[in-house]
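For reference, the chain that follows is the form predicted alone, supplied as C-alpha cells.
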Amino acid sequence: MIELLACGPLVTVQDAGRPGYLSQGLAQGGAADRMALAEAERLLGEAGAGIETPGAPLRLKLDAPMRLALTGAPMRASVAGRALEWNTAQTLPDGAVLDLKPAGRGVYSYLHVQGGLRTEAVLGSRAAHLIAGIGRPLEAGDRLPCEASEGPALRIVPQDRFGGGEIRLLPTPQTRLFPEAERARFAATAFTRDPRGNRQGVRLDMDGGGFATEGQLSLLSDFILPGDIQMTGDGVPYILGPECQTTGGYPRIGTVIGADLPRALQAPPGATLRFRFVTAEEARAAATPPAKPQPLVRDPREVDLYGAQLIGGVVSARAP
C-alpha cells in the first residue's frame, strides 16, 4: 500500500487508457506522456497504472519494500533527505517517505511501482478521465493498493522532450481547407506554449493573426484525436491531449505524430514550438522505443562505507 501524505492539485492515476470507445463518445485518455509510461515499463518489466502529476508536489509513504520507477518531467526526489536520481528504478524500504517537488522542466511526471497500482478498474483501465467523470484527482489520505517488490537499481537515458522544439505533423482530412499561404505561414511561425493548458488541450500563442480555412463556418463536426491541432474561432491553435473531445467543428490544420506527442504535451509554459509537415513514412520511422536500461551506479560519496559490509570472508595463503 502507498499512502499519500500530501498531494498537490490534479494528480491522478494513469495507465494506457481505454482504447475502443471513441464511437461511444469516450476518448482513450491515459498517460499524457506515453514515452514516460514506456520507460517505466522498461525499468520495471511491468509498470501498469501509476501516478501522474502535472508538476504538483507529492509526499507519500510505503508500507512495504517497493521497487519504484521515476520517469517523465524531472522532479526533485528525496527520501529522508537523500536525493534520488530521476529516470531510475530503485527499491525503497518499508516505511520510506518519498518527497517529490517540481524542478521546472517539462509538465507531467510519473511514479510507478513494480506490478502497478491495484486501484479499481473501469472499462478495462484504472486511469482517471476527469472530463468523462471517471475517477478523481488524488488527495492527501488516499491509500493506493499495490504489492511489495524488489529488484536491481536501474537507470534509463530518456528521450529529451521537456523543452519544446520541433514538432512533426501529418495532414488531417481538413488540412487542405487551409489556403497554401496559411499552411506556409503556420510552418514558418514560432509558437509559444501558453500557461493555459490541461489534459484536454494546450493553447499556443503567436505573433500575427489567427489561422482560418476558407468557408470555416460551414464545416460539419467530425472525429477528433489526441494530437490534432485545432483552430478555434479566433484562429488560435490548441494541441489536443488525451482527454480531448471526440467530435468537433473547428478545423484541424494537422495532427502531431505519435513520436512527437510527448514533446508537444511536455512543453512547459513559455517554451517555443515549431511545426513541420512530414510524410507517413517519416512518421513511422520516427517511432522508437525507449533505450535499454543500464545498472544504476551510485556516487561513492553517497555510500556509507563505514556502515557497509565490504568483506564476505578471508582465506589464508598458508592453508593447505
Contents of the next structure:
Amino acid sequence: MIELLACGPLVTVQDAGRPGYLSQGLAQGGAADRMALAEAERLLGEAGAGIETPGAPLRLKLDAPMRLALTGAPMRASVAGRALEWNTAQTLPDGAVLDLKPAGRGVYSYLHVQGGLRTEAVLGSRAAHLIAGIGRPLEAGDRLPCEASEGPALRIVPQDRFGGGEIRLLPTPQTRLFPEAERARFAATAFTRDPRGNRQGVRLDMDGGGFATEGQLSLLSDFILPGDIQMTGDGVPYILGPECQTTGGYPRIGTVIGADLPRALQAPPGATLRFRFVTAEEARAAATPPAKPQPLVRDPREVDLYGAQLIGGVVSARAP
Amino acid sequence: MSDVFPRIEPLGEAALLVRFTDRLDDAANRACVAFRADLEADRPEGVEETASSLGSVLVRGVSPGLEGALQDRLAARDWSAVPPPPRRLWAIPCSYGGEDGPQLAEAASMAGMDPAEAIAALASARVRVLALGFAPGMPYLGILPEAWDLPRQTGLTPRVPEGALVVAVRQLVLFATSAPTGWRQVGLTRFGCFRPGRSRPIALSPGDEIAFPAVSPAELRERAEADPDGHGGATWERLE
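Target state, the form predicted together with the partner chain; input state, the form predicted alone:
The complete assembly is shown below, putting the previous chain first.
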C-alpha cells in the first residue's frame, strides 16, 4: 500500500489506457508520456498502472519495501532528506516517505511500483479519464493498493524530450484544405507552448494571425486522434492529448508522429515548438524503444561506509 | 483530392480512414455502420480497432496488405444497401420546452413551427445514432427533416446539463456530460449515456434507433428516479 500524505492538483493514476472504445466515443486515454511508461516497464519488468503528476508536488509513504521507478519529467525526489536520482528504479524500505517536487523541466512525471498499482479497473484499465468522468484526481489520504517488491537498483538514459524543439508531423485528411501559403507559414512559425494545457490538449501561441481553411465551419465531424493539431474557430492550434474528444469538426493541419508525441506533450509552458512535415516511412523509422537499463552505481561520496554491508555472506573466515 | 467515394486515406502512422462521404448523408452513414460491422465480424489481419463516424470508418492498426484488403471488401458490395446489423430501438422520455428546453420556442420558430408543432414533430421523429463521439456514449442523431437544418448559434451556450437534447443542422445531440454547446436546447432527458458502473457502461451503439416521446417535467423525474440503470426511464427493444 502507498499512502499519499500530500498531493498537488490533477495527479492521477495512469496506465496504457483503454483502447477499443473509439466507436463508443471514448478516447483511449492513459499516460500522456508513453515513453515514460515504456521506460518504467524496462526498469521494473512490470510497471502496470502508476502515478502521473503534471508537476504537482507529492509526498507518499510506503507500508512495505517497494521497488519504485521514477521516469518522465525530472522532479527533485528525496527520502528523509537524501536525494534520489531520477530515471532510476530503486528499492525503498518499509515506512519510507518519498517527496517529489517540481524541477521545471517537462510537464508529466511518473512514479511506478513494480507490479503496478491495484486500484479499481474500469473497462479494462485503471487510468483516470477525467473528461470522460472515469476516476478522479488523487488527494492526500488516498491509499493505493500494491504489493511489496524488491530488486536491483537500475538507471535508464532517457530520450531527451523535456524542452520543446522540432516536432515531426504527418499530413491529415484535412491538411490540403489549408491553402499552400498557410501551410508554408505554419511550417515557418515558431510556436510557444501556452500555459493553458491539460491532458485534453495544449494551446500554442504564435505571432501573426490564426490558421484557417476555407469552409472550415461546415466540415463534417470526423475522427480525432491524440497528436492531431487542431485549429479552433479562431485559428489557434492545439496539440491534442490522450483525453481528446474522439470526433470533431475543426480541421487538423497535421498529426504529430508517435516518436515525437511525448516531446510535444512534455514541452513546458514557454518552450518553443516548430513543426516539420515528414513522410509516413520517416515517421515509422523514427520509432525508437527505450534504452536498456544499466546498474545504478552511486557516487562513492554518497555511500555511507559504516552502514554498508561490504562483506555480505561471509560469517567466519575460518569456517569451510 | 478526388471527390470519389468511398476512398481510403491514411490517418497518422497507424490507421486508415475509409471515407464514404464528406457531407451529412443518410445512405453514406448507413454504409459506414454496415461496413464497420462487417469488419468487426471478420477483422482483416493487423486490425486492432474499428469505429464508424458520421461519414467514415476508422481502421486502426496497419499491416502491409491491409489497404488492398479493404479496397477489395469495399468493392464487393453496395454498402449503403446492406441491411443494418442487429440494433436497438430506444424510447427515451423527454421533457420539452420550459426550463427543460429553454430554446424550444426559438428553434421552433426557426423551423417555421409553433412550439406545440415542434414538440409533436420532435416527439414523433425516429432518429438513428449516426455516430458516438465528443464524450463517451454521446450520440449524434439524425437525419431530421429539412425544416430542422438550423445553423449553430454564433455564440456558445456556456453550459447545458447532462441529458440535454439539443438541435442543429438536421441532427439532435443528447449530452452525455454537462458542457458548452453552440446547438439549441429543446428538451431534457435523464438518460445516462455513460455510467462506468453499469453492466453496459455505454448504452448506445451507432445504428441504434431512438424516439424521444414527450413527458411532463414531473413524469421525467419520477421515471428517472425509478430507473436503477440510469437510463432515465427509457425502454428498448431489439431490432433485427
